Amino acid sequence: MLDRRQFLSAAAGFTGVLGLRESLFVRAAQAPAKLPDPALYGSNEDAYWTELRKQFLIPEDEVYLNNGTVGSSPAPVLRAIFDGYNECEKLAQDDPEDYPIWGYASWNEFRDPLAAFVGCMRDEIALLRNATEANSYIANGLDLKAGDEVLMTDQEHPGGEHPWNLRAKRYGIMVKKVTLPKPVPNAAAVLNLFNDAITPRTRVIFFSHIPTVTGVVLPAKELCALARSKSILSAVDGAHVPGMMRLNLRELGCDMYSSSPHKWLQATKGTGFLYVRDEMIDRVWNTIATEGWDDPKLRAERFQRIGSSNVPALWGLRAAIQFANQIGMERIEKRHRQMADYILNEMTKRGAESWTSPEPALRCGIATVNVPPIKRMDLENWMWKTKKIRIRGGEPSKLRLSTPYYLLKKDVDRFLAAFDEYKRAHA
């Protein structure tokens, strides 16, 4: 692995024989070697996430309220990823029969520590590319009857629902919805729609974590139990939840969980991971079949080996790890709920309809307002256009904002401040 003054050089070697003066490696080799003292965070909260957003590549003129649909990697991500290709690249393996990108491998050193931050077994996780590869490995690999149901929120994304619509049109599964209010009142309400829809066919219920359409935290555990007690199988989409707040899959208690690390954890793109409880894995079928695909000692290795695969990929999942880690998650959550407040408080103060929930607990690290008669695109057009804003929502007025811990009090202002002119300018 390279060291500091190692990276530096390689970074400054490397961007002058291309003449790239603002590149990547450059960018990354000058944030902070070290993370802020933590004793920092005792004394003032704000000088500490101040220092830690200097690990971030952003640039400190933008405001980045997208973390929903993707992570910014920090520089000891990047840097892990660089190490990993720095390595591979050499083709120098002490095995002459292992290779940087082989698809056969059980990566132990990558599902250990995913394994523990999820709280699961290692021999419960394969490292796929995103929940939505997950979410098909479920839907394809449970077997399931023509007029057998799955039952889902009608708040799903499309990398979830899909897979069931393509099972329901190939071989006559029925997949049913309930319908989430915006903003969902509390617990007891989704817990009573999804019982309320149980009928004698539903095999499945699947249900996003934290959907993307409002960023509603829903009751997890609870819906999990339900479905136990029933005999239903439950498979969870938890794309957002990774690295926005704990998590700990045995004490969840679902069969099956999906997720995109490359959002709240801010790990590399093109990192997944599939979930599938031991007891659950003989019962799921294999999607992609290579060797090993039937071995049953495998567990669920076998649902990762899809050949040549992205294997610097996971350097930088397992620097995520060790970065969230370091940090802590106990902080990182508490961040992220105060932020979210933050900002969904001042814009309901200007008039917004909050679609997330007025409960505490069910909401986290995204903000979702309803802001009519505003059309959201152009104001997303506006925001970054001539504020270097990012924002994100849905048709026609819903604004979905994220605030992940490297955002700032002041970046929430700076949006606010924009979000004002251009309702006095478009009033």
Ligand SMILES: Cc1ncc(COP(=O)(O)O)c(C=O)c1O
Second form
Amino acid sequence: MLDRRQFLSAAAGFTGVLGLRESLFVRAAQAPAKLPDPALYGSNEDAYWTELRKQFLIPEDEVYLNNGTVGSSPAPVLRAIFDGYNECEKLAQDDPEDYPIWGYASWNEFRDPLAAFVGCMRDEIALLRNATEANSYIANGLDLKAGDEVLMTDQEHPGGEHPWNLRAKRYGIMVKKVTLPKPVPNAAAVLNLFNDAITPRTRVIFFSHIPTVTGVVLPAKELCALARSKSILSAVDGAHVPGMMRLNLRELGCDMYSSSPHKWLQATKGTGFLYVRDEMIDRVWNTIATEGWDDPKLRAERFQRIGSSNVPALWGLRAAIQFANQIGMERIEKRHRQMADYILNEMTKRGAESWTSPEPALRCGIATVNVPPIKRMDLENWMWKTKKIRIRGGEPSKLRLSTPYYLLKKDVDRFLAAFDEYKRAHA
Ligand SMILES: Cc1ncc(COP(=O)(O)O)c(C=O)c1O
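I have the form predicted on its own already, so could you send the form predicted together with the ligand?
Starting with the chain above, the whole complex follows.
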């Protein structure tokens, strides 16, 4: 591994040779060597987050309100990825049969910190590349017959819904949906919707812990308990959850869980995972098959036998977990809630209709509002092209505003001022 001095000198060499003064490599090397002192948080929270913001390479004059689509890896994560390349690409492993390829081994040095972070056992977790891949494993892996029903919400992401649609088209299972109200008023409303839609043919309840459409935090624990009480399997798409809020999979009580830590955990793009509760592992078939696919002793590692893939990405995942732990998930979650509440309040003061749950427990780092007659795509383009503010919406007038902890209050205020300006100009 390169120490910081070596890293900086390598970066300087890079700059000199290639003229890449603005290269990622150089900028990652130039970020502060240490995270802000935790004591600063106690004395001045805003100063703490302002200092922490320096670890992120998003330019200072850009406001990024779309962490819900993908996060941005901070400098320590990037440095770990570069270290991973440095280690892997020499192909100098001690054992002549040892190759740096994710997809053929246990990679416990990465699974262990991940399992600890999400509250499960190492043997229950498989390192995959994103939630879509993990959802496909779930939808393809269960023994289901034609006519068996999978119950989901009408707010699933295509990477959650379509694996089941494919299975339905090919093998005749039935996909049924409950319609979530906008906003979801409380947990009981969701539980009642699911309870009422369950039939004797329901085999699986599949839902996003935090659906992409509105960012509502669904009552996952209660939904999984409902499923269990009726001998129905629970599969949860948790693409947004790790790194946004604290997560303990065993406490959640789901049978399966998928995720994309490259969103809120700010991990390397192309890192995901599949959790399968120990008691369920033997009931899930592999989708990708190579050596080990039929070895039950491998437990969930069986699902991570995906063929050659990129180990330095896993170095980044591990560093992202360490980064979040250093800050503290409690602080991160609190900050996500504070910032989302702030933007939501300000938007409703401006006449926006809230599609964010009024129940504090059902919201975290995403606020969603409806702002007719504004056309969201016109606003998105204007915000980005004239103000360097990146937002995400949905047709025709929905705005989904993600508030990651590295966003500063002045960034949110810049967005609000820009929104006012747009409204005035397009009245
Ligand atoms: C709820 C949900 N599931 C799945 C996905 C797909 O994630 P990925 O593209 O990382 O597989 C997303 C992406 O936004 C999502 O919001």
